Structure formats: C-alpha cells, structure tokens
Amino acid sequence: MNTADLGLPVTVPSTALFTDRYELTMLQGALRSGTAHRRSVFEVFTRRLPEGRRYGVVAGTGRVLDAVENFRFDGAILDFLAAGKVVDDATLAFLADYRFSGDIWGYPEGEVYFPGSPVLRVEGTFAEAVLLETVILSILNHDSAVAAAASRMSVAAGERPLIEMGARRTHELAAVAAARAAFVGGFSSTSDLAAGFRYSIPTVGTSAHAFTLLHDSERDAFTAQVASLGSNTTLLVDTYDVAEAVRMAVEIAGPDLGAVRIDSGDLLLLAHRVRRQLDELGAKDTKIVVTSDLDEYAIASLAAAPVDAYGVGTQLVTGSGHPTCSMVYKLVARSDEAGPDAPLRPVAKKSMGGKASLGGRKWAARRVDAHGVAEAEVVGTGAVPEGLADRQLLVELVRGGTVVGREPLAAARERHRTALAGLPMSATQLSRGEPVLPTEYAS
C-alpha cells in the first residue's frame, strides 16, 4: 500500500473548515471591493525563537501539501456556511469552485530556521491565498514545535534510539502529527499505530503495568509475555521490586532476553544497578530502556548511564515547554490590479510592540565560512548576491496549484541531520542562548 495516497490520517470531507471565520469574511469584503483577485504574496515566519532555543526545525511541510490539495468546499460545507449566514451568496459561489491555483515555495522539511526566515511563501490571488492562512499555521506551528523538541532530545541522546510514545498525552489527531514530526527531528520509532500506518514509521511496544497487575504474580505475567512475544521481548521490571523482577525476567526468558524497561524511580541509579545485575546473570546483550516523563535535560543527565534507548511522551508532544513556534502568515506584497503578471509592490504592517513586518517578496540563503560552517541567515528582497546563489533555501513545493515538492519522510529526517551538522557546534548546547545564527537583511 502506498500510504502517500491515503490523504489525511482520518476521513474528513475536506480541510476547508480548518480555518477561522474571518478568513471567509475578508474574502467576502475583498470580492465586494474588487480587490480579491489582486496578485498577492504571503509569507510564514516567526519574529523570535522560543526563549533559550538556538534554532528551529521546519516540520509539517508534507502535511501542508496534503491540506492544500484537500482544501475544497463541498455541498455539506457550503450548506453549513449558508445556514449560519457566515458569508453571502456571491462568496458561496466563489467557494464552490475554489481550487488553489497558485505557487508555494518554502524551506524543505527538516531544514533549520531562525527569526525572520521566510519558511513558506504562498503566491496567488488574495482570494485563494488568504483562505489557507489558518490551516497552514496550525500545521507548521504544531509540527515544527514538536520537531524542535525532538531534535534537542536526539542531540542529547547521541546514538541511542528514541521512541515516541506521547499519543495518550495529546489529541488523537495531534498524536499522529507529533509522531511524524518527531521522526523528522530524529526519533526512530513510535508507539502510535495510526502514525505507523499513515507514515510508515516503525512501531514498537510490548506491555504496561496493567498486564503485570492482571496476572496473579509477576512471574505469571512475564511467562505469558515471553510465551506470546518470544524471548526478544521487553519486560517491564518496575511494577514491584526491580531487582527481583530483573532476576525473574532472565530466569524466564533466558540470557537472550531482548530488553528490560524502567519507568519510575531514580533512573540513573537503577540503570547502573540493573546493568550490573544483567551482566552477572549472563544477559550481557539485554538492553535497558528507560521512560518516565523524560525531556532533553533528563536524557542528557543519563548520558553516562548504561541506557540503550529512551521512550518520551508528554514533553515531546508538548514541544518540551514550547508547544508553538509563534509563526505568522503575513501579506508582504501585492499588485494594484488583477492578473498573474501584474507588478508587485511591498506592503508591511507597522505597529508597536515588536509586531511589525518587513515587506517584499523574499529569498533566503545561508552563508557559510571558509570551513563550510553556517555563519548567517541572509534574507533579502532584491537580487540574490552571486556568492549566495547556490546557497538559497527555498524550494518549489506547489506550481500552478499542483504539488511538485512531495518527498519521502525519510528525506526530511536525513535533511535535518545534515542541516544540524552544518551549524556551529554551539547549536547543540542545551544551555539557554541566543539563536546560533544571526539573521541579516539584504535589500
């Protein structure tokens, strides 16, 4: 089965109502004023990274492409809008035929970004581009936040694998998106079967404490699990007494026991004790998996412990304290008349409180030093300097309404590894700091 052909992870009539009402009322006003078909350019960017973060991670691009393709106003949706008097009849007629026919460029998924980076650029008429604002921001803000947390956790884990297991800590649909974003950010597997089905992410999982408590004894539970799943399974050893559980686990499964999981207590101390005990019992190849409300700091604190893999839930799916990237979708250029070739002129919001925007259709490039290490994010509106022409970051995603930039999820995951490796070494420090690259603006 080609899961890329499945569309969304659940059956919905369309993505058209994943939006705010004012997108439609703006459309109605623009249709009445005769400005709806002016050529327009919208850009997605963030003014700042979450406090203390040194880089952001673009994630959700593939889901954005799915959402744009599925942005359709079918009969039921139009009836809903008409019944609620959300928009007038002329606007309903426009929506009935809506298909995005413009162009979208953006940072490829897995790439890193910084304040001011134009991570996505949407070009088309005002009418067709403005409607995509909410769904695009919903996807990019969520997925990029999770991917950034996943990236930091992956850095802290080093070569040890990470398991995404946060489905029970968030909305059921957000859980699927979070597993996908975590994979981009460096996680190797997920406990969520919907994510495995939709995105072909490896799935893992064996048993919880309930399975042990169901049986008359821990021995009965371990015996049943090994009989069902084989000696290579992972046995949960902290329901009662950890030392006794480890001894029993090796006795029942033999020295070929796959792994033991520790889900509570002093993980650093227990990991050392369990490793020593496993080795003494002859189970030298049995691995140790730790879980229990881990974040990047807890993972880093276990770097010297004999831990083989980490399972992360709550902190991952909530962005490790930063559940959104504060990305915005702003009109930065528009024409004075309709027509695909009408000249553009920059427009920008001017306001107090640091919420001003920079007008003009932008390009972005990453300047590197003599050693090939990134030293600045350069954003401009004029001609691209010759020295940066081959360092441009935006790629074509949609051309004339047709998706041209879809790629395997593994490509985004590998891109992130490459992008991270190209940043200064301080990018991977978990201590608080400023963005590792400055953003420079070129006219």
Given for the second form:
There are 2 protein chains.
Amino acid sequence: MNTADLGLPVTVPSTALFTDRYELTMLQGALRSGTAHRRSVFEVFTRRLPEGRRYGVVAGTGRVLDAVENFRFDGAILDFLAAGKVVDDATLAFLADYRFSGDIWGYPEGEVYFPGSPVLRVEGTFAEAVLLETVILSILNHDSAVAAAASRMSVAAGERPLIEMGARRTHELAAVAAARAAFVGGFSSTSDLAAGFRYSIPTVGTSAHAFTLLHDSERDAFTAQVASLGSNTTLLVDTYDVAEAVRMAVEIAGPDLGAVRIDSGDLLLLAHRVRRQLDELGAKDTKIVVTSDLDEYAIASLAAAPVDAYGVGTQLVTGSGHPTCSMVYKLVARSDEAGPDAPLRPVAKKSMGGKASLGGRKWAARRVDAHGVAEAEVVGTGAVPEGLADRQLLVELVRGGTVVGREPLAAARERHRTALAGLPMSATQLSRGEPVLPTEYAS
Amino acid sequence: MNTADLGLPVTVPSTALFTDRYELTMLQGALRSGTAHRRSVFEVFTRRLPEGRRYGVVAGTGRVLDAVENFRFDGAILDFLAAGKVVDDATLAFLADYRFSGDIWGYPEGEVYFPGSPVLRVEGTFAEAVLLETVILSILNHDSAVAAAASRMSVAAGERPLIEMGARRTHELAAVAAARAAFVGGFSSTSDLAAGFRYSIPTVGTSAHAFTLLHDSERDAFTAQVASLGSNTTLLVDTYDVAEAVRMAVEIAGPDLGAVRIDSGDLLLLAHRVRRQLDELGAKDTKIVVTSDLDEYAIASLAAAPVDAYGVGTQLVTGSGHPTCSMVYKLVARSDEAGPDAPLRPVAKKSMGGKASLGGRKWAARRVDAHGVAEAEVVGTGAVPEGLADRQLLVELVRGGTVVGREPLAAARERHRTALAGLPMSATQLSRGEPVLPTEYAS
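Alternative state: the form predicted in complex with another copy of the chain, after the form predicted on its own:
In what comes next, the whole complex appears, and the chain from above leads the way.
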C-alpha cells in the first residue's frame, strides 16, 4: 500500500522499528535453531484492570491493522540494523522479505474487556509473529488507556458533549491517537487539527486568554472575534471579571452569541451565575462551555449545573490516573514443527511473582442472564459450549496477511456504546470497585 | 531543510497541524482586527512541580527546534483547512507563507527548573508565535515528565546503568521521545530500535519468555541463543526454575556468560541467590539484570543487592506517577503596534482560581551560596542584578527564525548531571518534599 494512505501529517514509511531489539535477536536465535517457522499463537491480554476500574475499553485496533500492514524493513532500516550489528546476515535477509502472512483475531474496537480477555490473537510462524509484540502493545496499551478514561467521562457527562483538548499535555503524536481513542470512548470532538486531518474527527475551538491580552481591551478582543468569526463563536469570559465579560459579550455579539467558556474558578458557582446572567440578557440559547482540569469526578459534580459542554485535557490524555494498560503479548501455543497444519501445544511461563499465564489458544464469549444483561466473561481453550457459540467476542481482523477487519471509526464508537449498555448497571458507577464481570475459565 | 533529516522511521512532512484549532481562529481574528503583527512575547513555565517533586528537568528542547523549523502549511494541509472552513481565505494566504521568523530563548536541555522558571521564551509577532503553542507544550510537557522520572531513577541507581524498556507501555512514537528524554535524564541505553535509529542511543536487548517456550526445553532455548549470539548474551532465567536455569546457563555458555535477567519474583532475594550461585559456578563476571515494574523506589531498595543493571519500562514512560508536566504557554508582553522596535507592555490574566501569571519578559538566574551550591531560582523582568549576570539560565535557541541552539544529545545528558550536582544535597532525596530551591521574583 501507499504509506501516505496511512495519513498525513505524519507519514510512517515503516512501523518496523517500533520494536524492541530482543525481538530481532530472538528471531536470529530461532532461525539458527530451526524453530523460527514453528506455528505460534500469541495473545494480548491483561492480568488485571487498573485499580478500582470496572471495565476496560479496547481501542487502537484500527491502528494495529495499519501498523501490521506497514511493518516493512526497507533499505535505510536494514542498513541501520547491519551497521549496528543488531542481527546477522541471514536474519537481515529474512527481514528484507518480511510481510506478515498470518491471521489476527481480536475483540472489535470499542468492545469492553476484563482481566484475562484475549483482546488480540496473532497466529503465524514464530518469526513473523514475535516481531509484532512491541508495536501492537504500544498501540493497544496507550489507546485503550485513553478510551477507558473517555468512557468514564462520557458516562459522567450523560448527554452533554465532551471536547478533547489534551494535545498540549501529551506527546504530539500520542495526542492524535488520544483524540481518536477519546472519540471511540464517547467524546464528540477534538481541538487537535491533526486528529481532524487524520481521522476526520470534528474539530472545534474557542479562544485563549492571549487573544484578549493581545488587544487593548477585552471589548476590543470580543469585537474582533465576533467580527471575524460571527456571533456563533465561543467567547472566553474569565480573563478579567466574568460578570462584566458576559455582559459585554452579549452586548457585542447579541443574544445569538454561540457560547461562553469558563476556564478557571469555581465552575459550579460560575456556571449558575453565568446562566442566570445570560438568561436575563436574553441570550437564552447561548451555551456554557467549561474547561479547567476536568476529570470524570469533576464532570459528575457539574451534572446539576447549567453546563452545555465540557472540554477535557490532561486527565483524558493521561488516562485519568492510569496512563497505560498492563496488556502483555504472550506465546500461548506453538507447534513442534513448521507448517500450517502442525498441531498446537499450549505453553505458559511457570507461575512466579504473579506473572503466570494460561496456555492455549483461546476463545472468549460474554454470557448473559435471562434479561440479556452480561453476567460473565467466559474464556476457554477447548470447544465453545453451545449456549455461548453466538456470543463469541473475537472477530477476524487479518486473514493470511490481508486486513479484513477495517471499519469506520464511528462503528467502534457505536459499538462501545452498545457494549456498555449490555453490562450490569454498576459498570458505570465512577466509584472504585471490582471488575463488573467475573472472568470464568472453561477448558 | 529536508524533512527526512528529522529522522526516519517517521518523517514528519510538517508539524503545523499539531495545533489546537483555536490558534488558527485567533490568528484570523487578529489579522482582521489589525493586531496580528503586534510584537509579542510568550513564555513557557509551570506554576508548580508535580506533588512532592524537588526539581523538574527540561527535556525536548532539541525536538522543539525540529518542530519549529518544520512548521509549514503545505498544500494538503491548506486544503484540509479550507475544506473544513477552519479559517478564511486571508488567513489561509498568511499560513501558506508561514515561516517562524522570531527569536526563541530557553533553559538549555537537561537543565533543572522550578515553579515559575521561564523554561522557554518565544518572541515574534503575535501571528507567528501564537501558532506554536500546542506543539511546543506537547513536546516539553511529555519529554520533561519522562526526564524527571529518569533523573530520579538515575539517582537511585547510582553508578549502575539503566536500560529504557518502556516502548510497549506508551504510544509508539511517544516511546521514541521517551527513550530520548530518558537518555537526557541519565539512562544509558534503550530497547527501542526506533530510538537507536533516530537518536543514536545505544540499543540493547535480552530475551523473552516466548523464546524459551518456543523451544522444546529451556536447554534448547539457551543453547540456541548462545549458539547464535555468543556467550556474551543475556539469558532470561525465570521461565521455570531460576536456580536450575542459572546452573544450565553457565553450563551452556560457560563462565563467560554475559548476563542473566530476572523478570519476576522477589528481586532482592533472587539477586542475592543468583549472585552466590553464579560465583560458585565460577561465573564471577556474569552480570545480573533485573526488570519487572521497577520505579525509583524499587531501584533504591535494590541498592544493597548484587544487581548490575536495571531495565525500566512502565514507570519511566509514564513519568513515575506524573505522566505530564503542567507547563503553559502564556502571552506575557506585547507591543501596542507592529514593528520589531515597538515598546513592550507586560500583560497577564487577572488572578482567579490560581491561574494568575506574572506579566513581562523575564530573565532567570540561579543564585549560589558561598560554597557554590544553588540557593535560589531568581526570576525577574527588569535589569539583571550584577551578581547574577553571569548566572543566567536562558540561552539563545532561535535567532530571526534560524536555529542556533542545536547540540548533541550527549551535551544535554551531561548538562543534567552537572545541574543536579549544583543543587543542594536534599534535591536527590526520593521522598516527597518541596521544590529544593525557592523561586524569588525580582522586578
């Protein structure tokens, strides 16, 4: 594929170096020992949710598909590996021809997950599958962490829209992925133009204090903004005195003023005051946007306040206290010899220090009660019980190296909404608790 | 410049969309009101350090220079902005010709900072400076957060080398920046090949449990690894039984075995046991590398253990509890009219909700006591007092749009070491405390 299709403003000529060095040296060792082409199954899962969280949110799957498709060792990369003597010539020759030709199944993007859920399963030769560990984990661990925070904030915000504004608080490209994950988790828009460009997420913006300070007076600034952007703009009203700014905003823009933004102070108190003032001035349709270090708890505390939209930055892009998930990529089964039909043998690290894994290639299904509400995440390695066959969670994403599971981002967003609605009601409590579904193992 | 010089594996054709939408709409408003070309000074600073931290570490400055140099609105980007009606035609025309032509001064990379330190100062027209807000903050907030964690871990590790292994726990490109920031903060190497490629940071690697599980036995796996990579490799010894694995490792590789890695269990206990066993087996020079959710406290707790190197992942790339800094980009002074010689007027948001700023274009200097130990961070807007003139912290980075402050990454790493050594001894206590230097304001 044309790598430019992956999207400006950042073309990624290859994702192949988003890789830990040991993946290449393991490949070299396996090529040498003759085990490199053993059929292998790797699974991505987490042993636990972040403390107190009720559910996780799978996000980044679409980006994983881009990354796998684009995992190529081109000339410059091979030169780098050769110059640094990272691997030997035989391994370089293998890498030069590398294309992932295996299969990937996984929880579809936006789905919820629990401890032990096999959120992604990569199957192919050891050689082709082992190389994908780091880039897959980077994407899923980052994006799922942001989506989980976004989901909780969306629950707290109810029907009110959430605006992603966190670009300045995270790496400039992590920000683009964060805006994408936030959209999956329920956000409506982003301030990040790169996210609009790359993923067609609606972009929005208001104004900064600098714009007011640039002008000789707040009046001049408001006049300039309305003259340029129309009365449907959002005026920032907390540079000097909020009440005076609101009065002047309506005077200048008229009662059709789009919105005012409050970015500091006691947001609960100010929202009530400003709403009353706007109504008295006849600006009954002018909306109130609040920003300023919001998290899901702050959003929930404003539920009874006359707030029309929330702008969220830091706490969203840093996962609201949990900036990464603890997903791992583990070999769970492999054959004794090469070949696509060689029988698989379950493998697992021996239990020590809480890092034990369950061997074997897994299926997963969500069992529901008589009312259709989810009651357990069932994970197994044998045959799928009859009653769960049509409740399986993994879907086909890559078949024989070809991506078959691409979908519009809106589909993931909608899926998350549906998945959340299928969980017990306590899933959406913000307070700390256990995973809302137990994970049951059926072998 | 050739954007490819910014480095594979990711070429960034432009950094211009790492921008919040409001920066462009503010530009449009200012172009319309005639204020866009007022001379303006923006400063980057933080109002507080993360709770309990004694100092901050400036990192990302070199990346900021890349980003500014590469901040261009090309055809595809202009088309996107036009299609989405983000700004009007006059603004698009301005953007098409955009090149930052102003001056940037800042704390050099690796330097420490405190609340109120003006870590970066951008001076130019409002139009050219306002657009850089988001990309500058993204870089500095992310990279400085990682560098601060790295610095604390380096203090805890003493002379023992630290290996950055966090790529899988953060966004794939944030990982590359994190490896860079970790190097500035004192780490020695990284597992991330992209960071080696882009920044020439030494890359290292060991082996994963998957490699052992791929083979028919641990013996086969060790034999394969030693055959392929030589006896100077690092064998992972905790897949099954550590003592048995160590015995076999030395049997297979001989007493010249490079190192063993322990990735689970009670690291303190295991390090002692494994060291004793290695010594008894005659492998006195075989090193012990430990990994497994280390942070600065875990590293410190292993100070008395026979550990030779630490591999750190999650806690490093997530800033050890503080994944972002709270740096802001504020207009602190501007002229009443256009022109490079127009006199500057200090400006600042009125105090409310703890978001007050100090207006005026600032200098900063670190005052030392009679023993040459730093005793205060002095920040001022007037003339620099005589005794502080040669202790000023800001250096010239960009002059008239041309980068003049580029330096090798090793220089930033060395500077951090020197800066830390100049602070009071309590700076390097890991326990929570106040900033180790008070910030004094001299006007």
